[in-house]
Amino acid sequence: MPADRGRPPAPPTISEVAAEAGVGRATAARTLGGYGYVSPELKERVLAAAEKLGYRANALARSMSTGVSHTLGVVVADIGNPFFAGMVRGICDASRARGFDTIVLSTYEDLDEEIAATGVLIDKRVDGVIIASAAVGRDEVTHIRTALKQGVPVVLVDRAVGSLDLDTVVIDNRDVAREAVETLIAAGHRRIGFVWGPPVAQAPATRRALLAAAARNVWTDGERLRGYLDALDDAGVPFDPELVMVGPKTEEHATEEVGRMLALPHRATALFCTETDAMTGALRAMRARKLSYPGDLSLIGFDDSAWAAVMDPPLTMIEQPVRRLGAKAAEVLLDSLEGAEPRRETHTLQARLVVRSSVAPPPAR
């Protein structure tokens, strides 16, 4: 029967390579799968004759057989977000410096479908997992609980949960928040809008309603808004929940609710965006209404980026150590799994305020 000539040929396999070195099965296994002892002389045989074949080894049956994958796991929001891109490309680096390779898997914010990614990199069988984690609250950790039972280590990074005691990433969220602000305030702003705070569906009417829907939804919401909180109080500045953007976390709930605290009465007078979609509704919304910053409104925005840069004029915005918070993620996971001691602490990263062009005094009333 005529071989079919559409169909790639077969990958070579052990056995062909161990006929190729003259070595038996065994031998040949035990110097690809790197377990075991092999001479000298026999590994170079054996990898020459590998070499020879194109063989490539199976990672998933050589960590069956080794329990080792070298391989990290990465469950991240949104891989297309610029701030997760960069934290990815951190951890790739670092763990690839140490002969890691990584899995890296979105969530969109879902914390279901962040469930099914961490099963999905257990059954992968992968040495360790980084997760950016949507959870809040302890009865949404269970996955992360039974990673840990079956043995595969866990970092946290970008956000902390406050049910878990484990070595968790962060940048200083509050106090770079506060210190937004309060450049904000130096300048002569009283009326400072946040964009964005809780999604939920009708603001809260109180500080203290405002903190306790902030605490059961993502840390670094929460933590932003305290630093905002934090820069009121400090100056004496009362605090309106009607400058408070509460709902969808969207450009386009974003652009609304600026839209709404422009129309105030008493209206905000500057913003403190809290995400790059906050930052676009919010200029999104000025152009609408033919507004100009800084001299009808100032702004100031996190996750620096180039684009801000060369804004016309430039924007101040906060810049966070994207790729040093993966690669501290890995390097902490990386140092657990070659016998390192779990030290369940929080690292802390520092973000900077860089200031340019989008903040000036309030427009005369």
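Numbering follows the first chain given and starts at 1. Worth saying up front: this structure is predicted, and the values here are computed from it rather than measured. C-alpha atoms forming the largest set that superposes within 1.5 Å between two forms make up the rigid core. What changes on going to the form predicted in complex with a further copy of the same chain:
- In this overlay on the rigid core, Ser298 has a C-alpha that sits less than 2 Å away from its partner position between these two forms.
- For His347, the Cα coordinates differ by under 2 angstroms between these two forms after the core has been superposed.
- Shown in the overlay between these two forms, fitted on the rigid core, is a CA shift at Arg356 smaller than 2 Å.
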Second form
Number of protein chains: 2
Amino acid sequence: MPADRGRPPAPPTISEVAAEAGVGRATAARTLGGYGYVSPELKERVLAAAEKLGYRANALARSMSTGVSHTLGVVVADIGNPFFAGMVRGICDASRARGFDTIVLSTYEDLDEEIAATGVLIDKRVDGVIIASAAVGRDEVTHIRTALKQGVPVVLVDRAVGSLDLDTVVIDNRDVAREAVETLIAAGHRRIGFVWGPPVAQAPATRRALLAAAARNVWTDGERLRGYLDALDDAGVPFDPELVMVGPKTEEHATEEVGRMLALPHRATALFCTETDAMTGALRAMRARKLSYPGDLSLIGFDDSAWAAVMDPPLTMIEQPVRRLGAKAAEVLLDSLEGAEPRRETHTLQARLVVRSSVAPPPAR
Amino acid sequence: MPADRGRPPAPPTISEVAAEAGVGRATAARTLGGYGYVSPELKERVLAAAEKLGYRANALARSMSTGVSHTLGVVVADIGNPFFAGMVRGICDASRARGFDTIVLSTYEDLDEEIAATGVLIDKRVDGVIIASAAVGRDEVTHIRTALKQGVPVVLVDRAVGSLDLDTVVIDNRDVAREAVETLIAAGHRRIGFVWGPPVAQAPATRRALLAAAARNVWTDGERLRGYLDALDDAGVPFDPELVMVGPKTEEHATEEVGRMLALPHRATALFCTETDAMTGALRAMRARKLSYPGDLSLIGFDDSAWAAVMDPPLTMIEQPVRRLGAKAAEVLLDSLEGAEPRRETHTLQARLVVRSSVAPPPAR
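Having looked at the form predicted on its own, could you now put up the form predicted in complex with a further copy of the same chain?
Following is the full complex, with the preceding chain placed first.
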């Protein structure tokens, strides 16, 4: 490279030191940053590699090794949900690669627990917080504003919160839901059940009331409902509130509600299921009536899994980029910890419809 | 109740105050203990209820509200595994009921990460730690001994560690594995594949070498292998190393290895799958060969899930009491924090074989 002649070689990075030492980047970062545990053998290898390559901690790394706890805090709605478990994995991997540990609290969708969890993370002096929040209204975000006031940066993940102007990393729930319902419409369906809708006691009679109910609940659920309505509108398929499940978000209730939709005079011929338990509930209702898919009923679900792929026939499912979602949230937060200007923007990742064999034309009437 | 006449009434408990105030026990405990966040409205209701019932904090509650952070730390091998996610849910619920928050770190089966995670929890001054440890040997438990030396009690969960004399809460993996394999033998099977065994490169030729390899890996895996061998021995079925999968614990590798077992001259007619991905890998291998269950191949798997129940036919699976496992670990730890003498015993919970429709006699040869 003649153009580079005479320039000093670029200084080695932590990654290069890690590769030379044959250790992970997190181990190299811990050793060179002088924090956290590293076994004596690995520490020696890292220091030998750093000396060989002429590594010198840069100013940023030095500033990061003082006054920073190298810990990120994560508050998720339900760590028992494989979606959030995968997201947390993405956060852990991305933060480890930059030398940070991650501690997680799960709130099980209870806003009071979310407020307490955020307080615990501030008490434990984490450097920043990632929250998948159950908050909806302006009066429900005081705990997040408190964290910000105390100088703890916050990134929202999976769920946008309208009243907060923060960096937010989400998946395009509305677009991919529309694509799924369009796929059902293209196969000839016009009676498409939506499982599940907002957890209200009574089915709202109008789409306006339904959207208002959704707006008072989790952001992702509302977006999926909007995508369903978009697809119906685009195709001129009339909206029928009898085809929307409301009430408790449980497998048992999904089984009942799908049973009801299958018993309507003009029954559902396809279902769009927005959660794993909505799909397994739908499958139970179908089996109880000796119906099979896709001949009697077409099915598309959220979220893809190893099980969905080995069902017979395999299910057409929406695959969310769960690990990338977590990794992106961690990167946005770490960039701001390292001095990047917060851009307070919404980063939207694309989900993907994985087409398998659970969609067919509706049965002849 | 004449016998009680003249005795002063028993003092009200935190639970009774919570019920009177119409709030959760954790909220009442936070208010009365003077720690953590409680919304002003709820705090007022709790204090009014406490006054009405004549609640007085007892000495224990007072000692607990000073010098204690009311936080438990949990270190799990993989929060992305639904087993651990369910266990963490059990820990959170049980500790919340006694006024403690829970913070979780996931190590993804990396011992260096487990050591770092334990260090983070000590730094963050948690009151006690629950660990599902990847440690096996005596030289791998220094981090746990360090925590104990610093006065942080540790309870082991899911995985016993031979060299540590600590309270340990586990599931009877060996007994339930034996029961599963006995069920297959009772149906007439003698060629029963074990998916998966220890992650060694070469299949050990003898059962002794196989058990030695298992002893160097995760405790639960070794116990399940012992249960498999117990059942073969009891029935006089010869052990065949060709029917044991070794190598990487992935769905892809399970698919390959089950394919190999199905291509043997004297092929496997039944499989005992010790993890979800082992089962989905087995199903893929079977489908690729146009075999169906239970006619061509009988199947029993670990761990039960909503998907396993809606498979067609539904799968016979082992259901582990994952939430109770976590709750019991939390209770043992909280009892020791509240002054109970550590009993350093192993608490064993029973798993359950959920019989459905994936076991039948072997096909005629």
